[in-house]
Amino acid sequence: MIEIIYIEDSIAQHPRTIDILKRFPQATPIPCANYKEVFNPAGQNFRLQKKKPALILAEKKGNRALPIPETYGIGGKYNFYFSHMLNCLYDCRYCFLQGMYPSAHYVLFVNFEDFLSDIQSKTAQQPEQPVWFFSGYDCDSLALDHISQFTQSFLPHFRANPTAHLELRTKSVNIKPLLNNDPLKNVVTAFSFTPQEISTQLEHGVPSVSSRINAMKKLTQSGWQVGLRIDPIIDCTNFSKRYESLFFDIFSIIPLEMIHSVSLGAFRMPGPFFKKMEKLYPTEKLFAGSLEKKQGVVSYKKEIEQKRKETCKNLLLQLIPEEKLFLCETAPETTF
């Protein structure tokens, strides 16, 4: 899958790099000064990168564990995200990566141990209380596990740091890496859904909605906490029926009791992203819908949006209880 493999000076000598090199012997390694001259410059064809990208191994500097926006968040009162990747393996017609990025390769920090070092710094800080780090924000949290063994670097330290929680954000059945470990209480894997009909015609490459289900099932079945993220929401016709079907077929597998929280967020794109979007994608029907801009964010119009977060919300109520339901807020121009 990867031929061609970008590799920053400074951690050449890495020894994730180095093991990386190992399991792809026929890749071509290619040094560079900094991933950003390959990953950064204008002008690239995302779409043509998008159908072979390269792997860029580089080190995150500077701050590792953000703040997330207050708008969003599954109940704790400290919420941090990280990014030990950049792009995505799937092709989201609505992924804001598309328009935040001018490359599709993808990129992968191997310095893990600085990412750990600043999780334990920031759970330090709240000793007495849950400190949150999400991670699947700017990539899928499991779905390039296979070349970045995240998940078996990352789930040791949350082993023994209890207070630390981790949500895995993801639409991968790659849940293999989970099931190869006992589960852990402050560990959850967070799973995205459109109803079937919306994936297929917007999410080019994802396994199907009942694969996933199926993985969540697994998942629970082997002890883990496994959390829905119904996120974005996407307007369509038979709205109520689509959307009740999928929360069925979710509910009448997975036990309510193995469901640590449910949220929902609308459809919202800060509006340089959506217009760099539209070039890439002129005919989309999705962006020719009831779309506006308000404050910098491109979303539904208001009573569109209130309407369809206000229908999944009464679904949910009739499913879980309501201290499982969480609304993620449109803020202006926020982006992870």
The other form holds:
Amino acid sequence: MIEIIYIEDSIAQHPRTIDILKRFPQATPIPCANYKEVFNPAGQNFRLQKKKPALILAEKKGNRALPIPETYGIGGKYNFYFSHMLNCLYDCRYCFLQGMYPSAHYVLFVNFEDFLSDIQSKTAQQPEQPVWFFSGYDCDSLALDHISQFTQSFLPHFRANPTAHLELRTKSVNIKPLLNNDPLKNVVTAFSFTPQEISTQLEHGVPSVSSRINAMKKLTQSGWQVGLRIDPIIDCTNFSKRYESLFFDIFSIIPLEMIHSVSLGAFRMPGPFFKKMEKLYPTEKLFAGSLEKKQGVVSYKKEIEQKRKETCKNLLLQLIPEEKLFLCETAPETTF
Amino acid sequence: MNFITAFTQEAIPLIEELDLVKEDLSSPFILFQNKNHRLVVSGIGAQNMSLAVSFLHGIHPNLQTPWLNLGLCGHGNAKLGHALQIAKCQNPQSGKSCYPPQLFSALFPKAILHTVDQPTSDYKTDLAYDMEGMAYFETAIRFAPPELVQSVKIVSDNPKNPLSQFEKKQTSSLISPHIPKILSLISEMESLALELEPHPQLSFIIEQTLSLHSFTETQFHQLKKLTRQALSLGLTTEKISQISQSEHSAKSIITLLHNQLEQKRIFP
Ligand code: SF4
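To complete the pair, please output the form predicted in complex with its partner chain; the form predicted on its own was given just before.
First the chain shown before, then all remaining chains and molecules of the complex.
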């Protein structure tokens, strides 16, 4: 439950701010001149704040749609990401957000119209080409939709602009906002997975694997395309068996033709993020794994990473055609 | 846990409730304490508050200790005796603000506090006023995570009951009714602080190992990291101690610990 809502002065009268305050009447509104006054101060403890994050309503200034690195796409030539929110409802122990941000408060940038206008102008630069927009790198795209109403605000734009493509990256089963709409060919809801045994240990608060598969099923039955993100791949005991069973569970239920893409991503973490995460959770087993730091990035030892990726790739290629499979290589810091 | 009040009268209900004992110190501040709690009376104003917070940190220099400032405040519209937890503190002169994160049960309504240089009768709606809050927050967050630095204020004056009519002897009777909730807040803050404490065996094992062999600075860091990892990967304290006692040099302890952990590093 949101108990405190910090409100940046510049958007205090924004209709979305007024609407959110109406929907959370029990929350105490606290004005702030700039959201960074609340979000950025050093010394805050992400782990403690995660117990009860506040909501910060702010205005996103500057560039709102940024290019993603070449190795991160899913087949498109023109790719951008945007972050209408910072931070996430869930608490995955491997999540780079806890290494990157000083605070666990949820920041919601309410000026959606500016995001959409940036998306519009990036799309207009390539009138004949599909242009991809990725949401959900600095947050989960759907988990806090009941607060942000992001989906219902953005879908009409993509409906009207078929060359603009949207990826909603999520671990949430909050698919109602999508099911309330007719499916769009240019929108992919991409679900991230680790095997259930890993998820239980590392993805705190995340819906179970089976309920996420069920959400995928419901979406595909309604005509929505879905994506599968095996990212990060976690080295673990019974690796092949666990990942094989995960893939089996997904592909025995989700029809292949409704799967837009599958991507594999290794565990990669910029050194300073990793250091901070280790300090937050000094007894976390994941951080005591067979990791190494190379060129400032912490990852599994090369031979382990290669082997695990290869295993996943081989398992997946028994189930999907190669053109649907993408390998993502980039660490978050170098990405964003 | 550390407590700071500006006046002794503000401290009395806590001193009584927690059985704090006055220490006989030759220091500029009066210190009351029991085994787990320390309270200092700062005196009036920002400078006294900053000094008092630093003094108290010096008495117990632990960076995970929670801090609570308890005191009276003026308010633009809240009733006398109303208790408020500060969610934003601002110094209108400097324009500086701070926002102590609110992670605890909603025991008290939240408030915005303006810290002013002089007592004011110019009350604005929805604002609380004091003379020490900003100095308290700015200093205490140097010694603890801001989540563990909180302030509860009880309204002693408002436009209908200006400060000029306030009598100091009313202080305890304004604060005392809120003591049960303040105790709940204290207990929540203390349990949160416990989560930040390092593994209870970690420093014991490291100290024990350091007493047996001499370690270079780099080896010391390696030992610390390996011991922490050993404990998270399920190596028992006895096993780690056994390694440090059976080996003859820092280097061989590190190598053996490293080798022992290699087999355990795979995520379960
Ligand atoms: S769901 Fe994604 S964004 Fe949210 S905590 Fe997990 S990894 Fe981070």
